[in-house]
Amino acid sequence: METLDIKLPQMGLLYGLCLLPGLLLWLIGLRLSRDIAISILRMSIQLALVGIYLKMLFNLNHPWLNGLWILIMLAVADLSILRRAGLKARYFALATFTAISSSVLFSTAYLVTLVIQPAHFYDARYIVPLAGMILGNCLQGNVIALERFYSALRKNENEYATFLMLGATRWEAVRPYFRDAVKAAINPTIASMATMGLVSLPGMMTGQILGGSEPWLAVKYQIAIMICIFTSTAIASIINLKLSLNIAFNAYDVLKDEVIGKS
């Protein structure tokens, strides 16, 4: 069974749906029409271009092209994480890239080569969307981890300094904030896994069912991707924070002001 196509007139009706929340926002005094219109336009153009590129990528299915696309995704995610976490890319870009690339590539490779086992491990049909889903969730988790950790440190500078004066090492002094940041990063995934199927049908599973897959097959893929998302987010958050410790502090274990972006 093939998925029904959405033709241009129906796409026009779909965009028209945005007028309702736009009107309601305007009535309550939120003048966001321009921001909403720009966001929808950017989303449409970006996804259209990605759709054209992915069609070419899937047709060629060349390992180097597939790898290059994943590398581009990792680089964009790297800069996005640091910008949204309020950290300066010139200090943390390499550390964050190392953390997310190692965790995402490990989880994706594990899922594709050991669990799914396609004829070719580099098959774009599998590695590109799976890596994208894992990376997207990993990105959110790392933004939370970095933002929570460094915000807590700046908010509790006196407490942190007291730990150091009492003889604690840098790691011992930051460990409470470290644990809280990692917990905050993985909590959304844990909550999502705990309620999945009862509160909502997840996107990957719904997409596969709409694409004609058997519900049980879609369930197995959804379980696989959620486990990989959790694994990747946890690993990347821990590695990212650990690597950042050597960058963010000076020789006297004082947090450097210059590594934090202007708010």
Given for the second form:
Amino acid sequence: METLDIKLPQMGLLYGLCLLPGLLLWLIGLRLSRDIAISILRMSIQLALVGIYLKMLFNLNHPWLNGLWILIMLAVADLSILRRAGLKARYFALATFTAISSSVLFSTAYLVTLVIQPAHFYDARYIVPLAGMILGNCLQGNVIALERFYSALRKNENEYATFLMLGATRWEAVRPYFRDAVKAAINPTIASMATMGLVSLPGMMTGQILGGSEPWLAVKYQIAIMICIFTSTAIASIINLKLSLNIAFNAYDVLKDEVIGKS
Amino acid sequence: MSPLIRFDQVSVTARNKTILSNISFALFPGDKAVLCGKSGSGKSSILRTLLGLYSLKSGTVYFQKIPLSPLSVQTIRSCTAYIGQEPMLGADNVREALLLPFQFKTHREHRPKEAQLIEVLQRLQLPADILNQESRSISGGEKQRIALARGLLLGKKLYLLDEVTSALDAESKQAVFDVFSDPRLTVLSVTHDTDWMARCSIIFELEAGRLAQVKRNGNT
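Mind giving me the form predicted in complex with its partner chain, seeing as the form predicted alone was just shown?
Everything in the complex follows now, all chains and molecules, and the chain you saw is the first one.
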């Protein structure tokens, strides 16, 4: 079974669909037409470039090139996590990179080599989209973990100091905020797994079905990717928070002002 | 007898502002000392510096002859009880708040029995049934005394009390003063309360982060 192509005139029709929400937004007084047009244009150009690059990547299917692509994705995700979490990249970039790369590479390698077992473990058709999906979700989780943890510490500075004054070690004093942050990071994935298929059909599964896969095969891939997303998000957020503790606190267990960005 | 704590020409800056300048004093076991001065004169900063919450610009802080350092700070904190003006109980109810420090490794072996909790509450004129009350339902004065009770349960060598009687009525205040007048306890306090100052052996007057005057037993 082959996926039906969307030809250029039909793509034009698709863009035309945006006119309807655009008109409604204009009628209720929201002047967003410029922002919407820029976003649609950016999306189209970015995806076109990714399409060209992926096509090239799939054709060449070279292990180093595939690895380089994943490395670039990790580096971009690293900076994106820190920017969105309000932390300074020059202090935390290495810790976050270590956390996300170890967890994403571990989960992807586990999935590809032990579960899917393609002819070549570096097959771009598998590792690039799978690592990308795992990383994308891991990114969200790490933003939540870091943002939640450091904003809770800033908000509860007196409580944290009280714990220290009552004899807690740094780890004992931060543990309540640490647990809350990890819970917040993995909760969306847990909720998503619990309602998957009931509330919405997952994107990857839909994509595979449209691509011609048997629904049962698509289901198995969806389960595999969700387990890997959950695993990598949990591992990365724990490692990331743990590594960040050595950077964010001074030797007296006081949160360093200079390493935390403006809240 | 060697001093329990000693500040030797200590200066502290925080956020590019000098908050303590060239402070030197010593406190011996059993001493009751008061830090007084205008708001912002550095009273609370002295307590916080001793606990390693501010980095020293110069000088040395000693606790039982051991200089304050990243290696010794945990030991100093575990020998000291700091109670602030608006203490954080850090737990949902009073019993959990009193037992909170005993969850930490350093105090885990010394978890007090119910009778000890009640005894220390009664010394501070708090009823035993307050143990089951929710932390959010208790008054500011009760909160201060619960934090003091928690400090006493830990049996520390040094008590750092930062305006801890500000929300107390006269009777409760006297009970607190009686408890901390115990000659076995060493107390460094921040207060404007003249009754407590009269019970103390040393009064340190601070002005703009400097030690302006030291009075001992009424003598300057």
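Superpose the two forms; the largest set of C-alphas matching within 1.5 Å is the rigid core. Since the structure is predicted, the reported quantities are computational estimates derived from the model, not experimental observations. Positions refer to the first chain, counted from 1.
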- Just checking, between the two forms and with the core aligned, does L23 shift 2 Å or more at the CA? yes
- Could you check whether the CA atom of D35 moves 2 Å or more between the two forms, using the rigid core for the fit? yes
